[in-house]
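Listed next as structure tokens is one chain, alone, in the form predicted on its own.
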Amino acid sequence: MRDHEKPAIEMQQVSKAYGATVALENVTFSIQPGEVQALLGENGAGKSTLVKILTGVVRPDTGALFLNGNRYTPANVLEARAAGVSTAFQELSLVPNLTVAENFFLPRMLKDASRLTSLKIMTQRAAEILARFGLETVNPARIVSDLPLADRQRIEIARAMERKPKVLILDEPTAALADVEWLFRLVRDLQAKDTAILYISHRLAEIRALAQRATILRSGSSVATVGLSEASDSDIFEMMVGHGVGERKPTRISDSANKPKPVLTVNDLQGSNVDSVSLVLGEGEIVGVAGLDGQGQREMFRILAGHTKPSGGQIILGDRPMRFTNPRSALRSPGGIAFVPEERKTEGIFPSLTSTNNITISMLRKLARFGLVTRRREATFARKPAEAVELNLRYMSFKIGNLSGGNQQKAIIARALLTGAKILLLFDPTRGVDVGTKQTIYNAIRKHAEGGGSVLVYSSELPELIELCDRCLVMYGSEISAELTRDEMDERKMVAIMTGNIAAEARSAETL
């Protein structure tokens, strides 16, 4: 961080309310050129509203914004970009049915000599941009929706950085990235060029690796801006939640001598990016899946959930072989399989419907009487699963698209619980949520297993799997390379297997 007189971006006494709900109240902070500053707070603390104000999506009710000492009043995202403020959003802003190249140049498509939009020129230019960001393996002609989530996240980040902003906002940029070093190198390069960076993340280790200071929001107010070298994790958590964070609940203890009754057996499963996968999930078990992006875990979950048809292999529930034609058939199978997908914005929620509607939407036939579902009956059925994930009941009548990412995720998990499915398939269920919401989700998962349910969960965060799971399956090269017991799970070993260095890991273990 350099010592400049004028901050690159400054917010003074900014407030924003939506009706009776106060999203921000008298928030003040500033970022210097060349500084990486973190923005911390629980889900619902006001971070998303703050980003929307800085990027021109919404206007503040009161207060003022300054960019390099001048008043800054963007009316929309395009005005913010033109002024030098660029954002890589957590809920990706890419248009899914367009190509990578088209997304890079929206809204002003490149034209040829005849002044017609030229996909060829845009594809060539996009390939050059991707190469500059170390993304040569991404095909600029591919439709965005066909790409893995991690590649979409990288494209979102590269697109924001390509604009050479004065101020860059990164909103949960590593939520879908197993390898963060690519991003860290880019951030440090921009920092050296005097770009001011607002870095929003729930991962304190990342923040400490990159940022110099952190501004903490709580209930819409800016509690403090602290130097990270002077504040402990406990200090930060206390500022975020208003009280000290208690000790974590003890990890589950599984009885390895008594193997649980199998409820899901997979034999030699084959499919796109899935090669001869076999696994067993027992009653009452929480089994983790670890792997770097693109190792087949996403495709495996989608096959088991009925979203994708396998090309071979067998799925057995209890002792009955099953063949799913769609997610509904998986849900209606004996015991039932419910799936929580990785990307809540495009796959998990119906943003224009209320939280209650989103929780009950899979069960409307069961709720209906004479073909009708009353609001009272719907609210009654949604209440118990909402309470199980600690979703504040005052949010039940809100449009879910207006809620924080953490509260949206709670509603999606509540929907899975309401189905009564015995088997839950959870793909990165705590991606981009705060530490308090994570513990709430962990508790809901544990309670489901303690009640006789079973959970197969993928996470991009290895400490999460170690804390939560009875066993862990590690994927590499489209197959399960190892199965680790609770005693065998540690991050070093898991990373070695995930990166294909199993032999090196074995040699290392022999020398300990």
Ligand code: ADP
Given for the second form:
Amino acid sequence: MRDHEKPAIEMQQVSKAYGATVALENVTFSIQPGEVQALLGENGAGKSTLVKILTGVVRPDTGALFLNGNRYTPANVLEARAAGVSTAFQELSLVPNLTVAENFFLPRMLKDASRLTSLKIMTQRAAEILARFGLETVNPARIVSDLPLADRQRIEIARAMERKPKVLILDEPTAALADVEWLFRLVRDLQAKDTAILYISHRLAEIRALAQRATILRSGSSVATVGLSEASDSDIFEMMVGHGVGERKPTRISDSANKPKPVLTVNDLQGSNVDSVSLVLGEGEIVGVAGLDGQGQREMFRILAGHTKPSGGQIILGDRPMRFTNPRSALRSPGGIAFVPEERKTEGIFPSLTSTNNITISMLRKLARFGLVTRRREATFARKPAEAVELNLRYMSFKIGNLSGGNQQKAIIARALLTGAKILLLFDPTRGVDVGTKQTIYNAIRKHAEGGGSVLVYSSELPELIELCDRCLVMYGSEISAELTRDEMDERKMVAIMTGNIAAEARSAETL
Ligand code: ADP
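Please move on to the form predicted in complex with the named molecule, as the form predicted on its own is already shown.
All chains and molecules follow, beginning with the one already shown.
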């Protein structure tokens, strides 16, 4: 970091309110060229608003921004980018129905000699860019929405970095990535080239590995900017929440000696990227699924949820073999299977509807009387699941698109709870949400299991699986390569299995 120079970017006394909600209040901080600075804060602390202001999406009410010492007043993302401020957004900003190549060149498509937009030229150039970022396996001609989330995230990041920015903003860049080293290398490269980097993450270990300083936001105010080598984890938590936090212990109760009654049995399931998957989910059980990106977990969840058809194998609910034709048939099956997918922006929420509407949406028909649902009746039904996930009832009549990511996620889980399904399939349910919201979601999951429900949960975060699950399956190369009991779950061991290093032993022996 070059600390004697002018800051690459600076915010002075910036405030922003949305109606009565003060999102940012007198926020001041700066990043030096060649510095990686973390931005930390609980959900609702104001991080997204700060990013939106730096990128020209939102204008501050008061205060000023400076870029290399000059006033900086971006009117939109394109202006920010032209000034040298590039962003990889948390809710990826790629246009889903365009190709990877088109996304790289938006909004200015490349033309050929006759000044026609040339897909061929763009595809070639995009392939070169992808190769520079070690993403040769991504086909630039593919439509973005057909790619797995992890690839989309990598493309979002490559696209932001490719423009050689002076300031780079990475908002939860690893949320969908199991392999962070790829990103770390790129970040360090840019740092060496004097880019100033703002790094937003809920993962403290990542922040410590990359950043030199951290600015902490709490309730819209910048509490402090600290040197990370001087601040302990508990110092940081304390600044984030405003009081000390005790060590949290896992509180799962299930008695693993008594085998629970199977509610979902999967035998030899086959499908795209799913090979001979067998598993049993018992009543009251929370079973985890671990795996690096692309090991088949996504496809497995989608088959079990009725989104895609398997090419072979059996799905048995209780003792009845089932064949799901669509998600609705999975939901209506005996006991019911409700699915919370990975990507809330495109598959989960309806941003212009209220939280209440979003929670009740899959149950409207059931809630209706004489074909109609009154607002009051809808609100009454939404209340209990909202309370189960501690979604503040104040937010129930807000458009969900205006709520923070953590609150949106709570609403999606409330929706799954309202269906009354016994089996919940949760795909990375706390991706990108803060520490406090995570605990709330864990509590709701535990309660569901304590009430006799069953949960199959994939997470990209191993500590989450370790804290939450009674057992954990590891997927590797389209198969389930290991099953670990609660006592066997250990981060290092799991990583070794996930990377294929000790798959053989894991399958054959109890030695794990
Ligand atoms: P974070 O990203 O740290 O979770 P945000 O910047 O999203 O925090 O939110 C800060 C506060 O501003 C929250 O109370 C949030 O509900 C509120 N807020 C954010 N965007 C809007 C909006 N468009 N309309 C109303 N309130 C908003």
